[in-house]
Each structure stands twice: as structure tokens, then as C-alpha cells.
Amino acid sequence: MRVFAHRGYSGKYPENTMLAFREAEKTGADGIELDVQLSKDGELVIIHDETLNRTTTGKGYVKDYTLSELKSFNASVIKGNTCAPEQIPSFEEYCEWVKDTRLVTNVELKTSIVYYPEIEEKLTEMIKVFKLEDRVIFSSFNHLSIVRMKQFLPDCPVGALVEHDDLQFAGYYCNKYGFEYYHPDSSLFTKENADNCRQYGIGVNSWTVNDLGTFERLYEWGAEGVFTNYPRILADWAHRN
């Protein structure tokens, strides 16, 4: 089973920062999950929330600031005074770093609340520039975005994220629309849906798994991967089994 560091090594370091990504690689994780939005000047930036308030010293929507302005905010404040200041990374900055690693990247398009114009086209261009086509998965709660990504990069796998409940007959649904993966909340995912996904050849990557009990249950159900805030613990277990 593959272990993805959820927003990097976010259990210990400021989420979605280059520090969290670099430290995640050191744990032996197989991949990194991150979130992509667009700045006011159309640059791809890595941040989870549509607003800056929770994770940075900024206030308001990401979309209302240029990349330069976003870089002026401290993205380490979510961890209090335990880390030195970190910037919001651009996706280009991340790609420049990750291309020289073995990591697979799950890119979540944050388009459910703010639908960023041409974000799928911009991601496609960046992936091609850094030749990451064989080491990327695209996911989104807005399934129209992953349909678009399949149009631009048909050989890159995509995953359908769901949030509020387990999507019944998820395997059938993903197969019907050409999605390779189903990405459910681990607390809501059922054995019945695991079997349905296996029936239709759909891989399961579940979030957010921070305990061995849940990890073992998903392992027994045949899940392909998990997203975790604590990649060191789960990567050690996964690579021993």
C-alpha cells in the first residue's frame, strides 16, 4: 500500500510548505498530497483553504492576492512558534524540487468553492514542462475538474474525492466516467464499496488515516493507498508488510 504525506508531513510541520514536503520525503513516504489554487495574477500556488486566515498571517481569499503578495505571508503560524517562517509555495517551485525525487504527487484541484479560470490548463502546462506525467495523480471534490484533466492529460490517473458520505456504487461510478481512483473519507468508507471498487478495477486512496487500526482495515480491504499527516509511522509499517 502506498503512503502519501497529506499536505506534506503536516502532523509535525506547517502544512503545504516546502519544509513539510522535504521532511515528508525523509520519512520514506511514497508520495505527497497537496492542494493547488490560483493567485490573482494567475499563478499556481499551494494552499488548502480558499482563505488565508487559518494557515498564514494573511487575511481574505487567496484569489485576491498576487503571488508576490502571497509570498509575504508567513505560512508557519499554524504551528505556533515551533518552526521558522515559511512561504506559501508556488506549484512551479514544488515541481522544480520534486522532479529530482522518486515521489508521486497527488494534486488536489481546489475548485469546489472558487472555480479558477484555466487552472486545469495551467496545471497541464506545468506538468509537461517538468515531465511529471508518470508521477502525478489529479483529484478534486469538483469532478468536472478531473474530467478536464483527463481531456488534457489522458494518461494521467485521476481520483474522485468525496466528503460528506461514502458514494454508493463508487466503483461503477468511477469506471463509467473514466476515473482510475476513488478517494473516500476513511471514517465513512465501507467494505461494500471496497468490494464494488475492486469489481470495477478502481483503486482506492483514502484520507486522512492517522492510526494503524484504520490503516490495517483499509489494507485488508485492498486499498491501494492512504493519505496521512504522520507518514513516518505508516510508511515504516507499510514497507515492513
The other form holds:
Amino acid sequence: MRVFAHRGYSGKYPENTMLAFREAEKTGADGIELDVQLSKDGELVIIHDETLNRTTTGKGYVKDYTLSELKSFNASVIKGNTCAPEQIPSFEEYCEWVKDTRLVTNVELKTSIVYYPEIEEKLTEMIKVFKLEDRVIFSSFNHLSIVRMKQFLPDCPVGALVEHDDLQFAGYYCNKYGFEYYHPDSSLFTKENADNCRQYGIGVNSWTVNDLGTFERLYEWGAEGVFTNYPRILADWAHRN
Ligand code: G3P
Ligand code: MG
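Any chance you could show the form predicted together with ligand G3P after that form predicted alone?
Whole complex next, starting from this chain.
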């Protein structure tokens, strides 16, 4: 089973920062999950919320600041300032680093609240520039975004994210639309849907799995991967079994 560090090694380091990504690599995780949005000047940036307030010293919407303005904020405040200051990474900066690792990247497009113009085109270009086509999965709660990624990069797998509920007949749905993966909330995912995904040849990557009990249950149900804030523990388990 593949272990993805959710927002990097976010259980221990400030989420979605280069520090969290570098530390995730050291845990033996197979991959990294990160969230992308667009700055005011159309640059791909890595941050989870549409607003800066929770994770940085900035205030207001990401979309209202240029990349250089976003870079002036401290993105490590969420860990109570116990870490040295960290910047919001650009996706380009991340690609420059990850290209020399063995890691797979799950790029989550945050397009459900702000629909960023041409974010899919910009991601496509960046993936091509850094030749990451065989080490990337795209996912989004907004399935229009993964349909568009499939149009631009047909050979790159995509995952349908769902929240609030488990999607009935998820395997059928993903198969119908050409999505390779289903990405459910682990607390809502059912055995029926695990079986439905297996029936239609759809891989399951579930989030956010921070305990071994859930991890083992998903393993028994045939899930292919998990997203976790604590990649060291789960990567050790996954590589032993
Ligand atoms: O991609 C899995 C997970 O990250 C989805 O939820 O809110 O953590 O981006 P969220
Ligand atoms: Mg995410």
C-alpha cells in the first residue's frame, strides 16, 4: 500500500511547506499530497485554504496577492512558531525539488470555492517542463478539474475526491468518467464501495488516515494508498507487510 504524506509531514511540520515536504521524503513515504491555488498574478502556489489566515501571517484571499506578496508571509505559524519561518512554496519550486527524488506527487486542485482560470493549463505546462508525467496523480473535489486534467494529460492518473459522504457506486462512477482512482474520506468509506471499486478496477486512496486500525482495515479492503499526517509510522508498517 502506498503512503502519501498529507500536506507533507504535516503532523510534525508546518503543512504545505518545503520543510514539511523535505521531512516527508526522509520518512520513507512513497509520495506527497499537496494543495494548489493561484496567486493574483496567475502563479501556482501550494496552500490548503483559499484564505491565508489559518496557516500564515497574512490575511484575506490567496487570489488577491501576487506571488512575491505571498512570499512575504510566514507559513509556519500553524505550529505555534516553534519552527523557523517558512514561505508559501510556489509549485515550480516544489517541482524543481521533487524531480530529483523518487516521490510520487498527488496534486490536489483547490477549485471548489474559487474556480481559478486556467489552473489546469498551468499545471499541465509545469508537469511537462519538469517531466513529472509518470510520477503525478491529480485530484479534486471539483470533478470538472480532473476531467480537464485528463483532457490535457491523458496518461496521468486522476482521483475523484469526495467529502461529507461516500459516493454510492463509486467504482462505476469513476470507471464511467475515466478516473483511475477514488479518494474517499476514510471515516465514511464503506466495504460495499471498496468492493464496487475493485469490481470496476478503480484504485482507492483514502484520507486522512492517522491510526493503524484504519490503515489495516483499508489494507484488508484492498485500498491502494492512504494520505496521512504521520507518514513515518505508516510507511514503516506498509513496507514491513
Ligand atoms: O487529498 C486528500 C485530502 O487532502 C483532501 O482534503 O481538505 O485535506 O485537502 P483536504
Ligand atoms: Mg488536500
